[in-house]
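Next up: just one chain, as structure tokens, the form predicted alone.
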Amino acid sequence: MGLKALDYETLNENVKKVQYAVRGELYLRASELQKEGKKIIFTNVGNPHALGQKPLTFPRQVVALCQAPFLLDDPNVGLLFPADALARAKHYLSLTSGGLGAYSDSRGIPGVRKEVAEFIERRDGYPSNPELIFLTDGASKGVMQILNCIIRGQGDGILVPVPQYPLYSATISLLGGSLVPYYLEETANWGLDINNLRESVAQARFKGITVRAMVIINPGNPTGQCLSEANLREILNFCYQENLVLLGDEVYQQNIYQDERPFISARKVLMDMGPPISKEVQLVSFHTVSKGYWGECGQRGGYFEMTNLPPQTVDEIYKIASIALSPNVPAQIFMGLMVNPLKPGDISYEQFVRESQGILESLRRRARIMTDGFNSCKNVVCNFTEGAMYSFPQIRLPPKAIEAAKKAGKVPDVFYCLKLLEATGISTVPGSGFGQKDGVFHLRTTILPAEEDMPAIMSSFKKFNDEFMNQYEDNWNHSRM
């Protein structure tokens, strides 16, 4: 018999060519160690629950009660819970259509975008329409169904900031598009350059390719920086000049680590910048219940917001979304939770209130001891984390550890990032899986470890990596920056 239909030969191609280094070959020898016995601290991907993170109290009672709505007839259920998470578990299976195990609408709940919509406006300062919100399992999924929606081929192009979170360049190569590279600036903090930009797009038409949407990510991932709101300004004309749809990556807009520069919204300098800008500019934005001091990563709960998008685009993008006929509904009840938090005066409010500015103000302090001790190493530089949950520092490879790492058959940072795992059981990810400049490299770790833990992680690091420096460095000097 010849080849069947789903043998490695005969599959679709961009699936093989699709790559994401979060869960790629660091991550599988990490699984590997960790199954043979030694202890394996996985900084790979920020996953908050995995590494100790407690969950919110509030919303997991709400959503237990929601889960077993027998609880509510149960006598006794006021000596388990306290009365507001009752109320709002019976607001929620209010509008659901027949609790936790109905499908929703493909959208999400009706009154879950109401809230989501007064969220943004309370943020903001400018009304949301619940019609242009979408809830989706996890704002991926959602990045997924616009960029199936913008990609028409290869001759379209995404610009996307590199470094970059490799579900743009997984799902770009999937959906048979083109990534379209801009740069990051390293030395100005992560920074954007617009004439960097303008050399991107050109360089992408002079290739043939249709550059059709922009994405920020905003905090960053993996480089942690914050935009602000002059380059935001700056990034929604270039839009508007290029006629070009701004994807706004928001998923980390709780986890902000300075105050100098605090989040602010895409959507909202927009709206600030007013007509014709404010009418015209085609404007999606995520976020999602995975980060920020919920860090509920496995409930996959998300939603994306449109701005400026006519209405038969909205219906088509509402009928893909009614392929996989509903989000997951108990997912839909924490983004509630999240938008509509406890108020003063509540029963609850001051125990969420303490749990969540406990686990931020211990982030921003892991932020800090991560930074100092990576620009404690030998080779080793690395930019404070203004948000997100990540480091980024720059190794410093001396020629003989290239050199090492070529016979090896291995990229120079996954070869340095291996022998830091097995040396130290640190699993990160090496700075080429999220791009970088030639002859730069990189490694990301999340923030996330326990922060009695972070001292002993970062003396292990420090080791390792003056070790490994000694070992490959024979007189060699790089300058710091």
Second form
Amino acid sequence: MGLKALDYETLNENVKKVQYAVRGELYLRASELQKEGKKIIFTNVGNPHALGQKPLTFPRQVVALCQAPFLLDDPNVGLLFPADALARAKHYLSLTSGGLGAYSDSRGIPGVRKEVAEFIERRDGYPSNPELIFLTDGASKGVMQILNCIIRGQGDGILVPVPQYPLYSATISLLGGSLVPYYLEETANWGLDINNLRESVAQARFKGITVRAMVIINPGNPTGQCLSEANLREILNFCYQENLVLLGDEVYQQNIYQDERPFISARKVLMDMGPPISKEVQLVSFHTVSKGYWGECGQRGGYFEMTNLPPQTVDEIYKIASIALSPNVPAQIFMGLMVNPLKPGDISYEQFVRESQGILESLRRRARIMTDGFNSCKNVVCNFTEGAMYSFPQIRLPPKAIEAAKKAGKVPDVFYCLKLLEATGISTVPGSGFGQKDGVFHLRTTILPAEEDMPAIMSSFKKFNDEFMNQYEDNWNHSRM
Amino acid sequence: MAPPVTVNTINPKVIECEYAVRGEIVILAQKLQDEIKIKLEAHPFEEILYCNIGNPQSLGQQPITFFREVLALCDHPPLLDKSETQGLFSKDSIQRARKILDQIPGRATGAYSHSQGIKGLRDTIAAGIEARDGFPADPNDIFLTDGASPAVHMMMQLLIRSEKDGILCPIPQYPLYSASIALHGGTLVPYYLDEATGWGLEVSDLKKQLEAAKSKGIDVRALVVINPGNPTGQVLAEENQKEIVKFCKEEGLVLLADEVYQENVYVRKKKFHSFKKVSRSMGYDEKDIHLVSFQSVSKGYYGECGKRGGYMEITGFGADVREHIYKLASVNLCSNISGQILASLVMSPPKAGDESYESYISERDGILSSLARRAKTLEDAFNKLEGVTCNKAEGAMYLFPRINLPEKAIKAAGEAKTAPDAFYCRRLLTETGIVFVPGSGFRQVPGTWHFRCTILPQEEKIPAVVTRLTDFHKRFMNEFRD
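Given the form predicted alone, state the structure of the form predicted together with the partner chain.
Up next: the whole complex, starting with the chain shown before.
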């Protein structure tokens, strides 16, 4: 008998092509070393609670009560839970159709989607329609659903920033589409140049690709830059002229570490631009409970909001959502709590503000510590982390190091990151996992390790890096940009 | 210039796929429900009775207390440090929560876990599988997912390279399979369950369909078996299962065993046997058969649909393939942690001697015996209707009666441009508020008509369902009798 159905040779080729470095080679090696007893600092994924960040108290109290509603009937429940948590739990339970254990509407609980719409309106100053907001098991699932609608085959191209969060490249691969890269400019603080965009689109079209959508990640991952209003206008104009759907990954909108460019949503700018653009450009915006100062990655809670999509398309997207029956209900409650936070006067308000501000201010400090720390290292140049959760320093590898990497059969930044891991236990993701210009190398680390551990981590990194550079340098030559 | 994302320009596979469980009839039901909310007299009934979806807790079924205690404590671990907690939670739920939290790195339930799921929980599940089957299970074979459905999608993604790849599916089937195959661009190869023999599965029919597909140039890659069946409710006999396993081994097919209803068996003479157990008892090991077994927290007696918890256990695959399965799982990072914890609880519930054991057993048996009673009541009611025959629900949560529609009705359906069973279901809905899913949503032998009804409405509502259905059916048959 010949090959069996799940022999390697007969696997779906699209699956084989998929790469997802965030949990790829470096992570697997780090896990091995951890099993052997080595202390590993995992900075490979934006996973705040794994590095000691505590969950916010109030949402956990509310969800615990929703989980065990019999508590609400117990006369002593007030000894364990504040009154506003009890009230909120009752509120969310009343919005469900049978508690946490029932499938909700496939688009998510209507009452929660209404709260999301209200949040968007407060944030942007424009009304939002709950019928166009779908809750999902994490923003990633939403991205996959939307890309699945857009990509018909290899001939369909999606504009993706380079460097990018590899969910996009992996999903496009899986769906059999074409990734059309547009390069962010490292020397201009990872800025976006419209001319680069135009060129990328022209090249793709020349190859016979129909460019259908453009992804922006704002704030950026791994690059952290926050787009300016002018930038967003340029992008929206571009999408209008080129007939592209704009996919706005805005999951880091709470993570802003400078004051010059606060977060502005793509939707707000679109609406500000008025007709005809505001009525024509198709936009899908994504958000999550995994990032921000919430960091509730393990809940898998997210949403997408659709703007200017025709009703029939919305129906088809609804249909696909219904096959998965419904997003998980506890995460929907987390989403409700996130978009509908406590107000001054609420019993738990002060604690909530204290916890949230504490986290955000610390992240801001850590963004600075890391950037400065990397910039103090030999042959390392690092843009400031304006937002999101990552630092993406450029590592200028000497030619001898690149040679050694080749000999070891490794991509140069993988080689560097593996050595870094073995020497210091710091587990990063090589820049090649995100895409970068040819011959330019980076690594991505998160800014999430505890503040008190940061100095030791940065000095451990510096020691390794400077020794590495000294080892491989020859007459001060180093890789050009 | 035309906007890029219209119905004419989106992925045609999206357009092609259908999922009737939440399809047209249900959307209409929601519309009617909204109308009743505004004006009670809007329709000849006061409430919609949703019998379309296996969603027990939406119809009043209570969750298992012990499971929810543990989950609440894991959601908010500071509770474990407070003395008042002892007064509100059972001792063993506190113990179990502590044990689970110790298995989670940093006790961080809000962190992404290992992409296959938390190791300690997989150990528990593997032990539960072993206790159930008497054969060992490897935690590394287990992938925890947001419900069983994403795991099914993953396997379809792996198996389907083009429309030349076929997946054998039972007809009638749970439409996740047809939808998923369509979405991934493959071909559904049907095999017909035999209604006359209680929805039996004949290996000879499997072979016939396989050969027919091959002759059309289809490369058949896997066989889906749903046991207990959905919508058909049959529980396979062990001998039958052995034949199926042997067939898969001989034909080199991956056996995709949907076993989410493993705890829903209502007849004494039948028992659930996992395909893993059956394979191993035949002396088949990893080298002999590719087997993927799916389980979920949504069904059984726990009915925790909204949690989205489940897993697949994959055995018989080479390391290179497993790497790719892991990679696929990693793109989504991990499944929700609360669902993972629940899956481990479902596979290792309280044991005799535990403080919560008595109440757990009482809750469990209460739900299961009630389900069995409701299954019988509805089965009898259907069999009393003119032109309707209904097989016994041996397991799962559904009845799938067959209706012989008069020619007049079939003609009227044609004029209304709907399938005859959808025509019947629509009329049923608009006149009684009862929501069934037309059999065409599950596929059926051409020229036969069915509908699927869940056994889930609360016991006290069942008489109302029966009365309304019976009265409607009389009227309908009178109107359309030939």
